[in-house]
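Just one chain follows, in the form predicted alone, and it is written as structure tokens.
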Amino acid sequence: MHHEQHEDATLESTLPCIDRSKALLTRCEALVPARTQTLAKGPGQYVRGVSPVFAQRGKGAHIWDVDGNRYLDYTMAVGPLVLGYGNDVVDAAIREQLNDGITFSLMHPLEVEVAELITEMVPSLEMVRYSKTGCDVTTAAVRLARAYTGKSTVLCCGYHGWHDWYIGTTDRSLGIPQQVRDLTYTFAFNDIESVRQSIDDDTAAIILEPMVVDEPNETFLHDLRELCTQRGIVLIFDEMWTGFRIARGGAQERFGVTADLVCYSKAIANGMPLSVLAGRADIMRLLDRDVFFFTTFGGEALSLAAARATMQVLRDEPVLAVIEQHGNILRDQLNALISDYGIEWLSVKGLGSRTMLAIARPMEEALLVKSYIHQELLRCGILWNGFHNLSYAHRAEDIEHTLEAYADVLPRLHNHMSHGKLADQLLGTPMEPVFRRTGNFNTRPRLGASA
């Protein structure tokens, strides 16, 4: 492609104009702490001064910013858009429900119908409750586990939201009492021994993302299930990412392991705010009275209508097979390109539906690499910030275009890295460190009172 024969600086004119985004960001900074409602969407996760900040609309696999620039989107609202922006079936269901109303003084039939659909698609689930955000239901699951077992401590692995019980394990724990922090421990993914060393007689629950990027090894989840059964510990799967994406039945179906409680959000309603707590009836029945978990908007009908429509499409069409096929092609051919160019510290990991560019360099250098790739893909009309979150709306020609863009960017990246001049090629402020980690997540390893 023509980019290869020029220095990057000569291409500055091909970057999108983002004047309206910049003006809006100035207004935002005066009023909104951290400038964003969702960390992964905020300006710190993009190249400041170069990248679009505010979106205007989306359709299919594309997003338009407030300046009118169109991008092929690989962030896809950080995961929810399994069918793509503005899916006709889902949007029609929302409009139809809107004619009747949004939130009512009585329960709505959709609360029952969606629960029936969920338990049909994931047969191991016996009872279902709703909320709005992922951390609502992970926190409810932890509370249920404590109530059911009469124990207090929790082991976690992954990212589980902003609530006290989890965020106290991270470096952003200001405001969390030490007594709360002392109740949650962490363990390393795919390392059953780190779990055995951390549990004690007061362990109520083990909660984990059953997969983030790296797949669980052949025995890890099964060993975890057996350990929890033996020790009377509630096993909770946080399936915000894997649910209704890596299989219709999520990680439980894909890996053949049944958890006691499962938490969903993101893909279940294709962008509408809905989260789900589901699992064993004997544990869930505690929500009848003894464990309090209620919210005004739990039965909000637009989101439930969207969830019903989304799950019907997932059930009736080859959505997940198509997504995985396209994603596998992108991953495998991109890895082949990386190998061809001899970039030994770069690779693409993950299942096809969600892959990540893994950069095996020190943190600061990795952020420069990520920032450079992001910047240069913008020139090709691609919005990317580390992951390839595929949707049903991504087409074969989108994958082909993406591979062509990488074929243009990667050799220049390799050249600049080899000469130690990559930082000189950035035309804005590099990305900030991302809060969450994606492999061997072990924020505060601790030993339990008794192994």
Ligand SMILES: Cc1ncc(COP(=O)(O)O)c(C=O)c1O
Contents of the next structure:
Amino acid sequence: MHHEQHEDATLESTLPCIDRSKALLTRCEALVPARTQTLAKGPGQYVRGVSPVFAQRGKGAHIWDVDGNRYLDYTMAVGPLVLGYGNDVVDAAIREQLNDGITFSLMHPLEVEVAELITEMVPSLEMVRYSKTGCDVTTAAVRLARAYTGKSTVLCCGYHGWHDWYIGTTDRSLGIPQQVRDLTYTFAFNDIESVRQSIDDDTAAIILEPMVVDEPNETFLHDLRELCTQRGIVLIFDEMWTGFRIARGGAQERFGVTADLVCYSKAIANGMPLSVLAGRADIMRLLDRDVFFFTTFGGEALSLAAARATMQVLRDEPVLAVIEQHGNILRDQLNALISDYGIEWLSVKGLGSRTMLAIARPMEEALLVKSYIHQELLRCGILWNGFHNLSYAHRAEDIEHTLEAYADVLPRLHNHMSHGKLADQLLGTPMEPVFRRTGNFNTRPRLGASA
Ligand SMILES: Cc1ncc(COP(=O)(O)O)c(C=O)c1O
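Same protein, the form predicted in complex with the named molecule this time rather than the form predicted alone?
So here's everything in the complex, that chain up top.
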């Protein structure tokens, strides 16, 4: 499929040729419902008809599509690639493990070694279990919290995966019984009152992403911690994004708050499928017998070898400092550009290693804006869909190139928006929202918010 003459095709002013992506998508649509296995990298998250759909390979901070076009990647496999594609140390560790085998009839020493490394990097963690997806461990954490407290309801804030207990709170809950939906409620980030009002005597767990867009205010996570301790509620941090990214010890270290249970995935193994449930020994010990959590591939060794290598690099090299510094430069200079152009409804938020464009417009219009920027950045050889997920392989010159590209796109965006003509500029189908409504689904009925 890969034709050498297409390699490193210059994209400067024209949109890439995506014929092979289009042909594959047609075959895909006949066989694969929803087309994609990972919503955030599917064709609905890019401008259809314009954007590449299928990847051929990746190296460093770059991805090549099946038509041979090369892009600087800001999606980075939706999170895992903290060191970049094809990191030499991680790849060597995977190859070396492959010589011995992938998965066995007995346990593998890496199950112990990786647990030791995790508890060394995040000292508050006392015990560790593995699984394959983020969902596996958020669901296991919720079950553990229910088992430990003898209570049933869950309060959550953020995205926690496709399992019933969480996705039942959203508008994509078909197939989930009302009885299950009635057990999970959401609360608003940085709003301790919304949590206080939602807690009752049956609250087993509070699970949240400790940071997505805004940093937690000075008191929020500390107040949550105190509230959970007072009310006998298990505090769970969903650190799929923050873990091994915003500090070696993740959000717990960065914000100085210790959760009871913590869920990790993504960055811990630089692209190999591994998730981790860890936390307090007295809660985790319930997994010894009465809380059942086992799976065929839990101790699969290639992923554990990748995790060991990734954590060693994170420990021994200034990875997190570098990605944060690059990301902060990108965020701050981009915000300066936006303010120079007087685009009041646009800003870049987040912490260095993961920042995102915040578009203060109604959803339909915000999707048009995102779609336009995505389409125009493709012309500059940049694959972007709203986030800047930085890796150690993104260099200062990549950031500079990105800022130049934005400097070209933003005034045109502003101009088309001012004239109400942005939709005319799109050469394909705009991006789709993940949920039709966002935020504050299924808040506690007595909160008085619309359900
Ligand atoms: C914060 C968070 N929690 C949970 C999940 C679910 O993980 P997975 O998709 O691996 O099941 C994700 C996935 O993106 C996530 O971002």
